[in-house]
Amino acid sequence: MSKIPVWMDCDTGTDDAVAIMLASYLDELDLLGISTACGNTIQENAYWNTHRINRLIGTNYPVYRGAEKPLIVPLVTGAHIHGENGLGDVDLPLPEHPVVQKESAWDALYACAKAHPHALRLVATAPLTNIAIAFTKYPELPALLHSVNLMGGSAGVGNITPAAEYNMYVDPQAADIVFRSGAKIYMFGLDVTLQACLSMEDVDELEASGKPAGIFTKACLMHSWPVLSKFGETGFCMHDSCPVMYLAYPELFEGEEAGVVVETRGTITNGKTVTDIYSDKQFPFSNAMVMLKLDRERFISILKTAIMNV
(Lines of atoms letter the chains of each structure in order from A and count residues from 1; the text may use other names and numbers.)
(Lines give C-alpha, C1' and ligand atoms only; values in the text may rest on other atoms or scores of the structure.)
(Ligands and ions follow the chains in the order given, each with its own letter.)
Protein backbone atom coordinates (compact mmCIF):
# COMPACT_ATOMS: atom_id res chain seq x y z
CA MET A 1 0.00 0.00 0.00
CA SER A 2 1.37 3.41 -0.95
CA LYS A 3 2.02 5.90 1.81
CA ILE A 4 0.01 9.09 2.33
CA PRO A 5 1.99 12.16 1.23
CA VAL A 6 2.02 14.78 4.00
CA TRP A 7 3.24 18.35 4.43
CA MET A 8 3.39 19.92 7.89
CA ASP A 9 3.25 23.64 8.68
CA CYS A 10 4.38 24.21 12.28
CA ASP A 11 5.31 26.96 14.73
CA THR A 12 7.58 24.42 16.33
CA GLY A 13 6.92 24.58 20.01
CA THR A 14 6.41 21.73 22.43
CA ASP A 15 3.33 20.00 21.01
CA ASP A 16 4.43 20.62 17.41
CA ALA A 17 7.64 18.74 18.25
CA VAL A 18 5.61 15.75 19.43
CA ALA A 19 3.41 15.94 16.33
CA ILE A 20 6.52 15.74 14.12
CA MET A 21 7.67 12.69 16.09
CA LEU A 22 4.27 11.07 15.55
CA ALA A 23 4.29 11.80 11.81
CA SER A 24 7.76 10.29 11.55
CA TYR A 25 6.73 7.15 13.44
CA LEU A 26 3.51 6.34 11.57
CA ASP A 27 4.27 3.93 8.72
CA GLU A 28 1.20 5.07 6.83
CA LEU A 29 2.60 8.58 6.33
CA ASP A 30 5.29 9.98 4.05
CA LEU A 31 6.32 13.36 5.49
CA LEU A 32 7.71 15.27 2.51
CA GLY A 33 8.48 18.64 4.05
CA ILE A 34 7.95 20.98 6.98
CA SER A 35 7.39 24.71 6.78
CA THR A 36 7.71 26.93 9.82
CA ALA A 37 5.51 29.77 11.00
CA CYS A 38 5.59 32.27 13.80
CA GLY A 39 3.20 31.68 16.69
CA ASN A 40 4.22 29.64 19.72
CA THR A 41 7.58 31.31 19.24
CA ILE A 42 9.23 33.61 16.74
CA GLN A 43 10.00 32.37 13.23
CA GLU A 44 13.75 32.10 13.89
CA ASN A 45 13.16 29.76 16.83
CA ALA A 46 10.50 27.70 15.05
CA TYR A 47 12.79 27.18 12.06
CA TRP A 48 15.83 26.03 14.01
CA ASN A 49 13.71 24.07 16.50
CA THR A 50 12.48 21.97 13.59
CA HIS A 51 16.07 21.21 12.61
CA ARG A 52 16.71 20.26 16.25
CA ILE A 53 13.83 17.79 16.18
CA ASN A 54 15.31 16.34 12.99
CA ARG A 55 18.51 15.62 14.90
CA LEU A 56 16.71 14.30 17.98
CA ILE A 57 14.77 11.66 16.04
CA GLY A 58 17.38 10.97 13.36
CA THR A 59 15.46 12.36 10.39
CA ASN A 60 16.35 14.82 7.66
CA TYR A 61 13.04 16.35 6.65
CA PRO A 62 13.52 19.49 4.55
CA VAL A 63 12.58 22.62 6.50
CA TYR A 64 11.37 25.84 4.86
CA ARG A 65 11.09 29.29 6.42
CA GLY A 66 7.73 31.01 6.39
CA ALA A 67 6.33 34.31 7.56
CA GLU A 68 7.96 36.25 10.40
CA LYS A 69 4.73 37.96 11.43
CA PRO A 70 0.95 37.64 10.97
CA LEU A 71 -0.67 39.26 7.94
CA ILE A 72 -1.97 42.35 9.77
CA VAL A 73 -2.01 42.10 13.56
CA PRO A 74 1.08 42.15 15.84
CA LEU A 75 2.53 38.76 16.78
CA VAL A 76 1.47 37.29 20.14
CA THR A 77 3.75 34.38 21.10
CA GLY A 78 3.12 31.60 23.62
CA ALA A 79 6.32 31.91 25.63
CA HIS A 80 4.44 31.39 28.90
CA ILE A 81 3.60 27.86 27.71
CA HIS A 82 6.39 26.99 25.28
CA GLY A 83 9.31 28.88 26.85
CA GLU A 84 11.42 31.62 25.34
CA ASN A 85 12.99 29.19 22.86
CA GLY A 86 9.72 27.40 22.02
CA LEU A 87 10.86 24.03 23.35
CA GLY A 88 10.18 24.58 27.03
CA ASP A 89 13.66 26.16 27.28
CA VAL A 90 15.22 22.73 26.79
CA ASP A 91 18.53 23.11 24.93
CA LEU A 92 18.57 20.64 22.05
CA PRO A 93 21.61 20.53 19.74
CA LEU A 94 21.36 21.36 16.06
CA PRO A 95 22.35 18.89 13.35
CA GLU A 96 26.04 19.14 12.53
CA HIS A 97 25.27 20.20 8.97
CA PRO A 98 21.66 21.41 8.71
CA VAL A 99 20.48 21.81 5.14
CA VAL A 100 19.20 25.34 4.52
CA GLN A 101 16.49 25.41 1.88
CA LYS A 102 16.31 28.48 -0.36
CA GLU A 103 12.63 28.22 -1.27
CA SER A 104 10.03 29.99 0.84
CA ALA A 105 7.41 27.98 2.71
CA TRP A 106 4.60 28.88 0.30
CA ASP A 107 6.60 28.18 -2.87
CA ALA A 108 7.82 24.83 -1.54
CA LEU A 109 4.31 23.80 -0.47
CA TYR A 110 2.93 24.66 -3.90
CA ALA A 111 5.67 22.69 -5.67
CA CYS A 112 4.97 19.68 -3.46
CA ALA A 113 1.23 19.89 -4.14
CA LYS A 114 1.88 20.03 -7.89
CA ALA A 115 4.07 16.94 -7.59
CA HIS A 116 1.28 15.12 -5.71
CA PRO A 117 -1.94 16.52 -7.19
CA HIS A 118 -5.09 15.83 -5.16
CA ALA A 119 -3.11 13.53 -2.85
CA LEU A 120 -1.10 15.79 -0.54
CA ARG A 121 -2.47 16.18 2.98
CA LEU A 122 -1.55 19.52 4.51
CA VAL A 123 -1.30 19.39 8.32
CA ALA A 124 -1.33 22.91 9.77
CA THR A 125 -0.55 23.15 13.48
CA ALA A 126 0.32 26.86 13.57
CA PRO A 127 -1.40 30.16 12.90
CA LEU A 128 -2.41 29.97 9.24
CA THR A 129 -0.22 32.79 7.90
CA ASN A 130 1.90 30.63 5.58
CA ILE A 131 -1.14 28.81 4.23
CA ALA A 132 -3.02 32.05 3.55
CA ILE A 133 -0.02 33.46 1.68
CA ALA A 134 0.27 30.26 -0.35
CA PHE A 135 -3.45 30.23 -1.18
CA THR A 136 -3.32 33.90 -2.20
CA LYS A 137 -0.21 33.56 -4.34
CA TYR A 138 -1.39 30.29 -5.92
CA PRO A 139 -5.22 30.40 -6.20
CA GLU A 140 -5.26 26.89 -7.65
CA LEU A 141 -3.53 25.41 -4.59
CA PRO A 142 -6.63 24.68 -2.46
CA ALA A 143 -8.01 22.48 -5.23
CA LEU A 144 -4.62 20.78 -5.74
CA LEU A 145 -4.52 19.60 -2.13
CA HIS A 146 -6.35 16.51 -0.97
CA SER A 147 -7.26 18.23 2.30
CA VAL A 148 -6.17 20.57 5.07
CA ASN A 149 -6.06 19.11 8.56
CA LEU A 150 -5.68 22.09 10.86
CA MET A 151 -5.31 22.43 14.59
CA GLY A 152 -7.20 25.51 15.61
CA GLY A 153 -10.50 27.04 16.51
CA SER A 154 -13.33 25.84 18.67
CA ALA A 155 -17.05 25.31 18.35
CA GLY A 156 -17.29 26.37 21.99
CA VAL A 157 -15.00 28.54 24.12
CA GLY A 158 -11.46 29.72 23.52
CA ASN A 159 -8.17 29.52 25.39
CA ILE A 160 -6.26 32.72 24.58
CA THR A 161 -9.50 34.68 25.11
CA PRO A 162 -12.94 33.47 26.21
CA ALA A 163 -13.93 33.50 22.53
CA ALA A 164 -10.84 32.49 20.55
CA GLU A 165 -8.42 29.60 20.30
CA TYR A 166 -4.75 30.64 20.11
CA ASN A 167 -3.86 29.74 16.48
CA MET A 168 -6.93 31.53 15.14
CA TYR A 169 -6.38 34.54 17.40
CA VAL A 170 -2.75 35.05 16.33
CA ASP A 171 -3.71 35.54 12.68
CA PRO A 172 -7.49 35.75 12.21
CA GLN A 173 -7.18 37.31 8.75
CA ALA A 174 -5.12 34.34 7.56
CA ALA A 175 -7.61 31.90 9.08
CA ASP A 176 -10.45 33.71 7.29
CA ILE A 177 -8.66 33.28 3.95
CA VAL A 178 -8.16 29.56 4.54
CA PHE A 179 -11.75 28.85 5.62
CA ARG A 180 -13.05 30.76 2.59
CA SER A 181 -10.64 29.05 0.16
CA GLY A 182 -12.77 26.10 -0.87
CA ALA A 183 -10.18 23.62 0.39
CA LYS A 184 -11.45 20.46 2.06
CA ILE A 185 -10.92 21.29 5.74
CA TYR A 186 -10.81 19.07 8.80
CA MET A 187 -10.80 21.27 11.90
CA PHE A 188 -9.26 19.88 15.07
CA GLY A 189 -10.20 22.55 17.57
CA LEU A 190 -10.27 22.68 21.34
CA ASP A 191 -13.47 20.61 21.37
CA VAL A 192 -11.40 17.53 20.54
CA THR A 193 -7.79 18.46 21.34
CA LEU A 194 -8.55 19.12 25.02
CA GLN A 195 -9.41 15.41 25.19
CA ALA A 196 -5.94 14.45 23.90
CA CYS A 197 -4.06 14.87 27.18
CA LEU A 198 -0.97 13.11 28.45
CA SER A 199 -1.25 12.67 32.20
CA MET A 200 1.64 13.21 34.59
CA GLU A 201 1.90 9.43 34.82
CA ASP A 202 2.15 9.25 31.02
CA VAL A 203 5.04 11.73 30.84
CA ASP A 204 6.77 9.96 33.73
CA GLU A 205 6.52 6.76 31.69
CA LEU A 206 8.02 8.51 28.67
CA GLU A 207 10.95 9.74 30.75
CA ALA A 208 11.45 6.35 32.39
CA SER A 209 11.76 4.71 28.96
CA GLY A 210 15.25 6.18 28.76
CA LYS A 211 14.68 7.06 25.09
CA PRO A 212 15.94 10.52 24.07
CA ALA A 213 12.55 11.54 22.62
CA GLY A 214 10.76 10.40 25.77
CA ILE A 215 13.16 12.24 28.07
CA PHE A 216 12.90 15.39 25.93
CA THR A 217 9.10 15.25 25.80
CA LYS A 218 8.71 15.30 29.55
CA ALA A 219 11.39 17.98 29.99
CA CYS A 220 9.87 20.38 27.47
CA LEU A 221 6.28 19.85 28.65
CA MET A 222 7.12 20.46 32.30
CA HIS A 223 7.91 24.11 31.54
CA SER A 224 4.17 24.72 31.14
CA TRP A 225 3.13 22.90 34.30
CA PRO A 226 3.09 25.94 36.64
CA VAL A 227 0.67 27.69 34.25
CA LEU A 228 -1.47 24.63 33.53
CA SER A 229 -1.79 23.59 37.17
CA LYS A 230 -2.75 27.14 38.13
CA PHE A 231 -5.82 26.78 35.91
CA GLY A 232 -6.69 23.33 37.23
CA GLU A 233 -5.37 21.28 34.33
CA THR A 234 -4.38 17.70 35.13
CA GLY A 235 -2.26 16.95 32.08
CA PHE A 236 -0.66 18.16 28.86
CA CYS A 237 -2.89 18.46 25.79
CA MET A 238 -1.29 17.19 22.61
CA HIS A 239 -3.28 19.52 20.38
CA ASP A 240 -1.03 19.25 17.34
CA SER A 241 -0.84 15.47 17.26
CA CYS A 242 -4.59 15.23 16.58
CA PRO A 243 -4.56 16.19 12.88
CA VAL A 244 -1.56 13.91 12.34
CA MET A 245 -3.14 10.94 14.12
CA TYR A 246 -6.32 11.31 12.07
CA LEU A 247 -4.47 10.57 8.84
CA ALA A 248 -3.57 7.07 10.02
CA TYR A 249 -6.38 6.43 12.53
CA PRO A 250 -9.50 8.33 11.48
CA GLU A 251 -11.65 5.88 13.43
CA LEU A 252 -10.43 7.44 16.69
CA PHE A 253 -12.31 10.66 15.93
CA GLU A 254 -15.92 11.76 15.53
CA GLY A 255 -16.94 15.00 13.90
CA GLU A 256 -19.71 16.92 12.23
CA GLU A 257 -19.90 18.83 8.95
CA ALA A 258 -20.45 22.50 9.68
CA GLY A 259 -20.24 26.01 8.39
CA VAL A 260 -17.31 27.89 9.92
CA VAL A 261 -16.43 31.58 9.64
CA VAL A 262 -13.70 33.49 11.46
CA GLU A 263 -14.37 36.73 13.33
CA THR A 264 -11.90 39.38 12.13
CA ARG A 265 -13.58 42.66 13.08
CA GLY A 266 -14.66 42.19 16.66
CA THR A 267 -12.76 43.32 19.71
CA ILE A 268 -13.55 40.82 22.44
CA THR A 269 -14.44 38.15 19.84
CA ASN A 270 -11.51 38.57 17.40
CA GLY A 271 -10.30 35.20 16.09
CA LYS A 272 -13.39 33.25 17.14
CA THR A 273 -14.39 30.41 14.83
CA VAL A 274 -18.15 30.83 14.56
CA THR A 275 -19.83 27.53 13.71
CA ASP A 276 -23.45 26.51 13.35
CA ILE A 277 -23.00 23.20 15.20
CA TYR A 278 -24.87 24.30 18.32
CA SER A 279 -27.12 26.82 16.60
CA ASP A 280 -30.76 26.62 15.54
CA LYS A 281 -29.85 28.97 12.71
CA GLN A 282 -27.69 27.23 10.10
CA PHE A 283 -25.26 28.75 7.61
CA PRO A 284 -26.20 28.20 3.94
CA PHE A 285 -22.89 26.38 3.43
CA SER A 286 -20.73 23.67 4.99
CA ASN A 287 -17.00 24.21 4.65
CA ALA A 288 -15.37 22.05 7.33
CA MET A 289 -15.55 18.77 9.18
CA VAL A 290 -15.31 19.86 12.83
CA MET A 291 -13.92 17.15 15.10
CA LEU A 292 -15.70 16.82 18.44
CA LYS A 293 -14.89 13.47 20.06
CA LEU A 294 -11.78 11.34 20.54
CA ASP A 295 -10.99 7.82 21.75
CA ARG A 296 -8.44 9.13 24.25
CA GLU A 297 -7.24 5.75 25.51
CA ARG A 298 -6.20 4.51 22.06
CA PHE A 299 -4.87 7.92 21.03
CA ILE A 300 -2.56 8.17 24.05
CA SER A 301 -1.44 4.56 23.70
CA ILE A 302 -0.37 5.09 20.09
CA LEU A 303 1.22 8.45 20.85
CA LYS A 304 3.31 7.10 23.73
CA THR A 305 4.44 4.17 21.59
CA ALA A 306 5.48 6.62 18.86
CA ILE A 307 7.48 8.85 21.20
CA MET A 308 9.30 5.88 22.76
CA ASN A 309 10.10 4.25 19.43
CA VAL A 310 10.66 7.08 16.98
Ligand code: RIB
Contents of the next structure:
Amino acid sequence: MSKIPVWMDCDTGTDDAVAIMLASYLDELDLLGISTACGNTIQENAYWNTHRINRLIGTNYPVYRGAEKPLIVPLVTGAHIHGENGLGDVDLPLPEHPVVQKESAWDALYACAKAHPHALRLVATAPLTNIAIAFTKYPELPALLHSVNLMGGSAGVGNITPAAEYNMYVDPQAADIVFRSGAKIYMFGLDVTLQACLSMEDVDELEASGKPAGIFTKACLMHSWPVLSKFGETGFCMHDSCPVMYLAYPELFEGEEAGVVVETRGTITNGKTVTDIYSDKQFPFSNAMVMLKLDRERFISILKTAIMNV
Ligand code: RIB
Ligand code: CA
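The block above covers the form predicted on its own; next, return the form predicted in complex with the named molecule.
Every component of the complex follows; first up is the chain already shown.
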Protein backbone atom coordinates (compact mmCIF):
# COMPACT_ATOMS: atom_id res chain seq x y z
CA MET A 1 0.00 0.00 0.00
CA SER A 2 1.60 3.34 -1.01
CA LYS A 3 1.97 5.97 1.68
CA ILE A 4 -0.30 9.00 1.89
CA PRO A 5 1.57 12.21 0.86
CA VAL A 6 1.16 14.88 3.54
CA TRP A 7 2.16 18.53 4.05
CA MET A 8 1.80 20.22 7.45
CA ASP A 9 1.45 23.94 8.19
CA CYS A 10 2.18 24.51 11.88
CA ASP A 11 2.60 27.32 14.42
CA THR A 12 4.88 25.07 16.46
CA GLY A 13 3.50 25.31 19.51
CA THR A 14 3.22 22.47 21.94
CA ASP A 15 0.34 20.52 20.42
CA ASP A 16 1.70 21.19 16.94
CA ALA A 17 4.92 19.52 18.09
CA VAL A 18 2.96 16.46 19.24
CA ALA A 19 1.11 16.38 15.90
CA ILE A 20 4.45 16.29 14.06
CA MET A 21 5.55 13.39 16.28
CA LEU A 22 2.32 11.55 15.41
CA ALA A 23 2.76 12.18 11.68
CA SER A 24 6.31 10.86 11.91
CA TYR A 25 5.18 7.71 13.74
CA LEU A 26 2.24 6.77 11.50
CA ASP A 27 3.59 4.41 8.80
CA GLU A 28 0.64 5.20 6.56
CA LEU A 29 1.84 8.78 6.11
CA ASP A 30 4.69 10.31 4.11
CA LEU A 31 5.28 13.79 5.55
CA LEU A 32 6.92 15.68 2.67
CA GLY A 33 7.32 19.13 4.21
CA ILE A 34 6.40 21.42 7.08
CA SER A 35 5.67 25.12 6.64
CA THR A 36 5.59 27.41 9.62
CA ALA A 37 3.02 30.03 10.52
CA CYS A 38 2.83 32.72 13.16
CA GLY A 39 0.20 32.13 15.82
CA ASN A 40 0.98 30.35 19.06
CA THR A 41 4.28 32.19 18.83
CA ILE A 42 6.05 34.54 16.42
CA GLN A 43 7.27 33.16 13.10
CA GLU A 44 10.93 33.18 14.20
CA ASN A 45 10.07 30.80 17.06
CA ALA A 46 7.63 28.62 15.09
CA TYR A 47 10.27 28.15 12.36
CA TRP A 48 13.19 27.22 14.62
CA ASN A 49 10.94 25.21 16.98
CA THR A 50 10.04 22.98 14.05
CA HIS A 51 13.76 22.39 13.44
CA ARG A 52 14.07 21.60 17.16
CA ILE A 53 11.33 18.96 16.89
CA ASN A 54 13.15 17.48 13.88
CA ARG A 55 16.21 17.03 16.12
CA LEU A 56 14.16 15.69 19.06
CA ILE A 57 12.55 12.91 17.01
CA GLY A 58 15.49 12.29 14.67
CA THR A 59 13.80 13.44 11.45
CA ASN A 60 14.90 15.82 8.67
CA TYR A 61 11.61 17.17 7.40
CA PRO A 62 12.24 20.20 5.17
CA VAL A 63 10.99 23.31 6.98
CA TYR A 64 9.72 26.35 5.04
CA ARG A 65 9.19 29.75 6.57
CA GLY A 66 5.82 31.44 6.15
CA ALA A 67 4.23 34.79 6.85
CA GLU A 68 5.55 37.02 9.64
CA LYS A 69 2.04 38.25 10.49
CA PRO A 70 -1.67 37.69 9.73
CA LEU A 71 -3.09 39.15 6.50
CA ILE A 72 -4.82 42.15 8.06
CA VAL A 73 -5.20 42.03 11.86
CA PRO A 74 -2.27 42.31 14.32
CA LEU A 75 -0.83 39.02 15.64
CA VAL A 76 -2.29 37.71 18.90
CA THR A 77 0.05 34.97 20.14
CA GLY A 78 -0.85 32.07 22.45
CA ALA A 79 2.02 32.69 24.88
CA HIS A 80 -0.31 32.19 27.86
CA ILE A 81 -0.58 28.54 26.81
CA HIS A 82 2.54 27.86 24.75
CA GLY A 83 5.04 30.06 26.61
CA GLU A 84 7.13 32.88 25.23
CA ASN A 85 9.23 30.50 23.09
CA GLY A 86 6.25 28.47 21.84
CA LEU A 87 7.41 25.16 23.38
CA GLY A 88 6.24 25.75 26.93
CA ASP A 89 9.51 27.63 27.55
CA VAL A 90 11.32 24.28 27.49
CA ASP A 91 14.83 24.79 26.12
CA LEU A 92 15.20 22.28 23.25
CA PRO A 93 18.50 22.29 21.30
CA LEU A 94 18.64 23.10 17.59
CA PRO A 95 19.99 20.54 15.10
CA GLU A 96 23.76 20.95 14.59
CA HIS A 97 23.31 21.77 10.88
CA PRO A 98 19.72 22.85 10.25
CA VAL A 99 18.93 23.10 6.53
CA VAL A 100 17.51 26.54 5.75
CA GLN A 101 15.22 26.28 2.73
CA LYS A 102 15.08 29.30 0.41
CA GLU A 103 11.54 28.75 -0.89
CA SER A 104 8.64 30.42 0.90
CA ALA A 105 5.98 28.30 2.58
CA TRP A 106 3.42 28.97 -0.17
CA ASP A 107 5.79 28.35 -3.09
CA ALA A 108 7.06 25.12 -1.53
CA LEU A 109 3.52 23.90 -0.80
CA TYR A 110 2.48 24.60 -4.41
CA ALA A 111 5.54 22.80 -5.80
CA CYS A 112 4.77 19.78 -3.63
CA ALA A 113 1.11 19.76 -4.70
CA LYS A 114 2.18 19.88 -8.37
CA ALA A 115 4.48 16.92 -7.77
CA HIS A 116 1.60 14.95 -6.23
CA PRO A 117 -1.45 16.04 -8.26
CA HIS A 118 -4.78 15.43 -6.45
CA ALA A 119 -2.99 13.30 -3.84
CA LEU A 120 -1.39 15.70 -1.37
CA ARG A 121 -3.20 15.98 1.98
CA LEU A 122 -2.66 19.43 3.52
CA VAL A 123 -2.84 19.37 7.33
CA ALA A 124 -3.21 22.90 8.72
CA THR A 125 -2.75 23.18 12.48
CA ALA A 126 -2.23 26.95 12.64
CA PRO A 127 -3.92 30.19 11.63
CA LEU A 128 -4.49 29.89 7.86
CA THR A 129 -2.34 32.83 6.70
CA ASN A 130 0.12 30.75 4.63
CA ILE A 131 -2.68 28.70 3.05
CA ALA A 132 -4.63 31.83 2.10
CA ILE A 133 -1.52 33.32 0.49
CA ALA A 134 -0.88 30.06 -1.39
CA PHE A 135 -4.49 29.86 -2.62
CA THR A 136 -4.42 33.50 -3.72
CA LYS A 137 -1.06 33.24 -5.54
CA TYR A 138 -1.95 29.87 -7.09
CA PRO A 139 -5.76 29.78 -7.69
CA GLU A 140 -5.47 26.25 -9.06
CA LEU A 141 -4.00 24.94 -5.77
CA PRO A 142 -7.27 24.17 -3.91
CA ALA A 143 -8.33 21.76 -6.67
CA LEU A 144 -4.80 20.36 -7.04
CA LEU A 145 -4.78 19.21 -3.40
CA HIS A 146 -6.54 15.99 -2.39
CA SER A 147 -7.95 17.72 0.70
CA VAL A 148 -7.34 20.15 3.54
CA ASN A 149 -7.57 18.76 7.08
CA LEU A 150 -7.63 21.86 9.25
CA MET A 151 -7.66 22.22 13.01
CA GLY A 152 -9.82 25.23 13.64
CA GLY A 153 -13.19 26.75 14.30
CA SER A 154 -16.17 25.13 15.99
CA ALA A 155 -19.88 24.68 15.50
CA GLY A 156 -20.19 25.49 19.18
CA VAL A 157 -17.96 27.22 21.71
CA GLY A 158 -14.86 29.36 21.26
CA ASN A 159 -11.62 29.24 23.24
CA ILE A 160 -9.90 32.58 22.60
CA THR A 161 -13.24 34.40 22.80
CA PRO A 162 -16.66 32.97 23.71
CA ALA A 163 -17.39 32.86 19.96
CA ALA A 164 -14.12 32.06 18.18
CA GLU A 165 -11.53 29.30 18.17
CA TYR A 166 -7.92 30.56 18.25
CA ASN A 167 -6.65 29.61 14.77
CA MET A 168 -9.63 31.21 13.06
CA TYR A 169 -9.56 34.26 15.36
CA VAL A 170 -5.88 35.03 14.72
CA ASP A 171 -6.45 35.43 10.97
CA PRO A 172 -10.17 35.57 10.10
CA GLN A 173 -9.55 36.94 6.58
CA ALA A 174 -7.25 34.01 5.81
CA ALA A 175 -9.80 31.54 7.15
CA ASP A 176 -12.51 33.17 5.02
CA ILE A 177 -10.36 32.76 1.89
CA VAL A 178 -9.74 29.08 2.65
CA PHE A 179 -13.38 28.21 3.39
CA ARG A 180 -14.45 29.95 0.16
CA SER A 181 -11.68 28.33 -1.92
CA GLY A 182 -13.54 25.23 -3.07
CA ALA A 183 -10.91 22.97 -1.48
CA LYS A 184 -12.22 19.70 0.01
CA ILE A 185 -12.17 20.67 3.69
CA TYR A 186 -12.29 18.45 6.76
CA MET A 187 -12.76 20.75 9.75
CA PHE A 188 -11.46 19.51 13.11
CA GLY A 189 -12.89 22.19 15.39
CA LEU A 190 -13.21 22.36 19.15
CA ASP A 191 -16.38 20.23 18.89
CA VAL A 192 -14.10 17.23 18.40
CA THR A 193 -10.64 18.38 19.57
CA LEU A 194 -11.82 19.12 23.12
CA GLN A 195 -12.48 15.36 23.33
CA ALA A 196 -8.84 14.61 22.41
CA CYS A 197 -7.25 15.36 25.77
CA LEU A 198 -4.30 13.72 27.52
CA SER A 199 -4.97 13.40 31.25
CA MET A 200 -2.35 14.21 33.88
CA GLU A 201 -1.91 10.43 34.29
CA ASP A 202 -1.33 10.12 30.55
CA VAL A 203 1.43 12.76 30.52
CA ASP A 204 2.96 11.20 33.65
CA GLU A 205 3.08 7.91 31.71
CA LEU A 206 4.79 9.67 28.81
CA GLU A 207 7.44 11.08 31.17
CA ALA A 208 7.87 7.74 32.98
CA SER A 209 8.67 6.09 29.62
CA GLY A 210 12.05 7.83 29.81
CA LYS A 211 11.85 8.48 26.07
CA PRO A 212 13.03 11.99 25.05
CA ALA A 213 9.77 12.79 23.20
CA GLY A 214 7.73 11.62 26.20
CA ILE A 215 9.76 13.65 28.68
CA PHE A 216 9.59 16.74 26.44
CA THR A 217 5.84 16.38 25.85
CA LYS A 218 5.05 16.45 29.56
CA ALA A 219 7.49 19.27 30.22
CA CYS A 220 6.14 21.54 27.47
CA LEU A 221 2.49 20.85 28.27
CA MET A 222 2.96 21.53 31.99
CA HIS A 223 3.62 25.21 31.21
CA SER A 224 -0.07 25.62 30.42
CA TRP A 225 -1.38 23.76 33.46
CA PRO A 226 -1.86 26.82 35.74
CA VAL A 227 -4.03 28.49 33.06
CA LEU A 228 -5.91 25.33 32.05
CA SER A 229 -6.65 24.23 35.62
CA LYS A 230 -7.93 27.74 36.43
CA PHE A 231 -10.48 27.26 33.63
CA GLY A 232 -11.43 23.90 35.16
CA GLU A 233 -9.78 21.86 32.42
CA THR A 234 -8.83 18.31 33.44
CA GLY A 235 -6.25 17.62 30.76
CA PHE A 236 -4.26 18.79 27.76
CA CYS A 237 -6.19 18.83 24.48
CA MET A 238 -4.13 17.57 21.55
CA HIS A 239 -6.09 19.66 19.06
CA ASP A 240 -3.54 19.43 16.26
CA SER A 241 -3.17 15.65 16.37
CA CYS A 242 -6.80 15.24 15.26
CA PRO A 243 -6.38 16.20 11.56
CA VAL A 244 -3.25 14.01 11.43
CA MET A 245 -4.85 10.98 13.13
CA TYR A 246 -7.79 11.11 10.72
CA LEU A 247 -5.53 10.39 7.76
CA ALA A 248 -4.58 6.98 9.17
CA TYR A 249 -7.62 6.23 11.35
CA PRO A 250 -10.69 7.96 9.86
CA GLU A 251 -12.92 5.48 11.67
CA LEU A 252 -12.15 7.20 14.98
CA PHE A 253 -14.13 10.26 13.87
CA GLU A 254 -17.72 11.11 12.98
CA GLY A 255 -18.85 14.31 11.31
CA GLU A 256 -21.43 16.00 9.15
CA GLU A 257 -21.22 17.85 5.84
CA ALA A 258 -22.16 21.48 6.51
CA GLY A 259 -21.99 25.05 5.29
CA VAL A 260 -19.29 27.04 7.12
CA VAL A 261 -18.78 30.82 6.92
CA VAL A 262 -16.16 32.82 8.83
CA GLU A 263 -17.12 36.09 10.52
CA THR A 264 -14.59 38.76 9.49
CA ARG A 265 -16.35 41.97 10.52
CA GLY A 266 -17.67 41.12 13.96
CA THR A 267 -16.52 42.75 17.13
CA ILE A 268 -17.81 40.21 19.65
CA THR A 269 -17.88 37.36 17.09
CA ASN A 270 -14.83 38.05 14.91
CA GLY A 271 -13.29 34.79 13.68
CA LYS A 272 -16.37 32.72 14.54
CA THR A 273 -16.99 29.81 12.13
CA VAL A 274 -20.73 29.99 11.62
CA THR A 275 -22.07 26.55 10.61
CA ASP A 276 -25.61 25.48 9.74
CA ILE A 277 -25.30 22.12 11.51
CA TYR A 278 -27.59 22.96 14.44
CA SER A 279 -29.80 25.37 12.52
CA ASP A 280 -33.06 24.65 10.74
CA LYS A 281 -31.99 27.45 8.38
CA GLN A 282 -29.44 25.93 6.06
CA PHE A 283 -26.82 27.66 3.94
CA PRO A 284 -27.33 27.06 0.18
CA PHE A 285 -23.96 25.28 0.05
CA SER A 286 -21.93 22.69 1.93
CA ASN A 287 -18.18 23.42 2.00
CA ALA A 288 -16.79 21.28 4.82
CA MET A 289 -17.04 17.98 6.66
CA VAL A 290 -17.35 19.18 10.27
CA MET A 291 -16.04 16.62 12.74
CA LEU A 292 -18.13 16.18 15.88
CA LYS A 293 -17.33 12.86 17.56
CA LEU A 294 -14.14 11.01 18.52
CA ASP A 295 -13.32 7.55 19.86
CA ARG A 296 -11.19 9.14 22.60
CA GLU A 297 -9.90 5.90 24.09
CA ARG A 298 -8.40 4.62 20.86
CA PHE A 299 -7.17 8.12 19.90
CA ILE A 300 -5.26 8.57 23.17
CA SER A 301 -3.88 5.02 23.07
CA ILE A 302 -2.45 5.49 19.56
CA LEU A 303 -1.14 8.97 20.39
CA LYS A 304 0.66 7.84 23.55
CA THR A 305 2.20 4.89 21.68
CA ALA A 306 3.37 7.29 18.97
CA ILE A 307 4.99 9.72 21.42
CA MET A 308 6.75 6.92 23.31
CA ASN A 309 7.99 5.20 20.15
CA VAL A 310 8.64 7.96 17.65
O1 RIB B 1 -7.46 26.33 19.33
C2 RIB B 1 -6.42 25.39 19.29
C3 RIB B 1 -5.41 25.74 18.25
O4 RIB B 1 -4.76 26.95 18.61
C5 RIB B 1 -4.27 24.70 18.13
O6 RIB B 1 -3.82 24.67 16.79
C7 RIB B 1 -3.19 25.26 19.01
O8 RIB B 1 -1.88 24.87 18.58
C9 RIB B 1 -3.37 26.72 18.80
O10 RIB B 1 -2.69 27.08 17.60
CA1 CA C 1 -1.43 24.95 16.30
